[in-house]
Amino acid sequence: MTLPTVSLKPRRAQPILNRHPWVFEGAIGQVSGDPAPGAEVLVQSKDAQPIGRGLFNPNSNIRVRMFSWDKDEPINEALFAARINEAATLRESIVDPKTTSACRVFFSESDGLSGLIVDRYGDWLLVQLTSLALAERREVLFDLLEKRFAPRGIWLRTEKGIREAEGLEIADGLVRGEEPPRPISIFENGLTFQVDVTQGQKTGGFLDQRENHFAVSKLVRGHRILDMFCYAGGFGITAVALGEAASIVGVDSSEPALELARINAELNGVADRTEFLKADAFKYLEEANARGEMFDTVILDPPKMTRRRSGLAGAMRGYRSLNELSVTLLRPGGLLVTCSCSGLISQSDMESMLATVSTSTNRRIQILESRGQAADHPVSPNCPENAYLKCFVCRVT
């Protein structure tokens, strides 16, 4: 079978030759063969030298997602099965089931299938499809996931904005087996948490922060902690239960998330040292400064602040404001834990922001640790956008 072809512009081909899996609209010189949305295509240089195979989407700014750099390797069930099995084997080697019952078992480009994300919460799988082409092949993928993991059920989650970005028409819901309970109980770092995998943010929990929750807990013994954007309490409850922090104030704008946080505090025996408040983050920080409150640790873990490059400047202003307000609440020698999950914002962007905050607040900031996402969210060096999570642990004097 002769595949449709996508020919690249000479000066725009280098990222693909370096195995970046996204072919953007602006890199394409010519499309031949009239490929339908989701069709398999051969990607080649301007002089018709084959580069590899991908799946085409004329509705997306990512026109082609690459799946193989072998021109003769078809994108089929066998390829999907091999990638899923390889990813599952990796997780079995790096995630300890004795301490953690939830993890990411497939991470899109890093595991070789751009647009497929799968999280496991106990006996259930939560699937996100961020590619039109994979969404069209979802029944094959669900079959393979059932075969490899034998879950009690598979629930599909859709990422905000992905319908528009990819031209997708899919909805959240049960696709295989039994519905997951609401909430579902998991354990993380030996602690018990309840999460809402059908309605909560992302796929229900912040599995990428699991190792950061534990790392921060080792530094906060006796601290009074302010946990901003606390969601279901992962950072704060771990800090009190494992790190022997004196107390936490958790703030979030979602009352359902705060209800889970209160339940989780009870489950882990730390309810007497926790307080969870519903409030807008900026307003709470401004009012806490006006009251003259002081904390030993402030944790900032806001949701993604931009999805487009056009929003970068505004996002960085937001990060700067949050961090300035937080630094002024810290006692000398206190800890600032500041995070960004925006893939378009780099580590150097965050470091520059912290330098600006240090100057504007007249406080010295020392970065003690620069951390990323948990190991079950691996990063492909060919696709640095996968390194989306930045977590800085800083001392502020």
Contents of the next structure:
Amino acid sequence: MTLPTVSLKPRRAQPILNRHPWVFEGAIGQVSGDPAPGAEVLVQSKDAQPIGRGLFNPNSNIRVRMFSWDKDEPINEALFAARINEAATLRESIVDPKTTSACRVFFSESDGLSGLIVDRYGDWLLVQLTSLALAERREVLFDLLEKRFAPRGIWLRTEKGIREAEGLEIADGLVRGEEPPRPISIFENGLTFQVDVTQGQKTGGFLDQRENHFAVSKLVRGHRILDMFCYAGGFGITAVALGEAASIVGVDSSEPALELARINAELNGVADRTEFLKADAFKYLEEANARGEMFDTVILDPPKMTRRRSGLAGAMRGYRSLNELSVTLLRPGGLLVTCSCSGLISQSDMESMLATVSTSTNRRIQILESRGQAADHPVSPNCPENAYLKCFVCRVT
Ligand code: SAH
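Right, and the form predicted in complex with ligand SAH of this protein, after the form predicted alone?
Below: every chain and molecule of the assembly, starting with the one above.
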């Protein structure tokens, strides 16, 4: 069988030759053989030198997602099975099941299948399909996931905007086995957390922050902590329960998240040292400044501030303002833990922002640790877009 072909423009082929898995519309010179949406295609140079194989989507800005740089390797169940197995084996070697029962077991391009994300929460799998081609092949993928992980159930969730970006028509909900309980109980760093995997934000938990929760807990003994954007309490509860922080105030605008945070504080025996408040972050920080409050540690973990390049300047202003309002709440020698999960904002954007904040607040900032997402969210150097989380641990004097 001859595959339809996608020929790249000579001046746009280099990223794909460097194994970047996305072929954008503008990089394509010619499409031959009339590939259907989701069809397998051979990607080649202008002079018909094969580059590899991918899956086609005429509805997406990412016209082809590459799955192999071997022109003879078919994109089929065997390839999916091998990549799922490899990804699962990696997690078995980096996530200790004695202390952690929830992790990302498959991370899209980083694990070799662009458009598949799978999070494990105890006995359940949460699947996100972010490409049309894999959504079309979902039954095969669900079969393979059942076989490899033997979950009690698989639940499908689709992130905002993906349906439109990819032309997807899929319904969220239970796709295999039993429904997950609401909330579901997991453990992370040896602590117990309840999360809502069907209705909660992201896939229920912020698994990408697990190692940062632990790292911060090592530095905060005796601290009075302000945990801004606390969600279900990951940073603050870990700091008190493992790190012997004196107390935390957690702030979030979502009441369902705060209800879970309060339950989680109880479950880990630290309810007497925690307080969770519903408020808008900017407003809370301004009022805390006006009251002259002081903390030993402030944690800032805002949601994604922009999905588009056009929103970058506004997002940076938001980060600057949040960080300024936090730095001024810190006693000299205190800790600022400042995060960004906006993929479009780089590590050096954040560093420049911190330099500006240091100047405008007249405080000295030392970056002690520049951290990223947990190891179960690996990053392929060929697809740096997957490195989205930044977490700086800073001393402020
Ligand atoms: N720190 C958490 C994850 C935070 S996710 C953890 O480690 O698990 C971002 C959080 O910001 C969400 O819980 C969301 O409800 C909250 N949020 C979004 N906008 C907000 C605002 N304007 N003020 C306060 N919280 C906000």
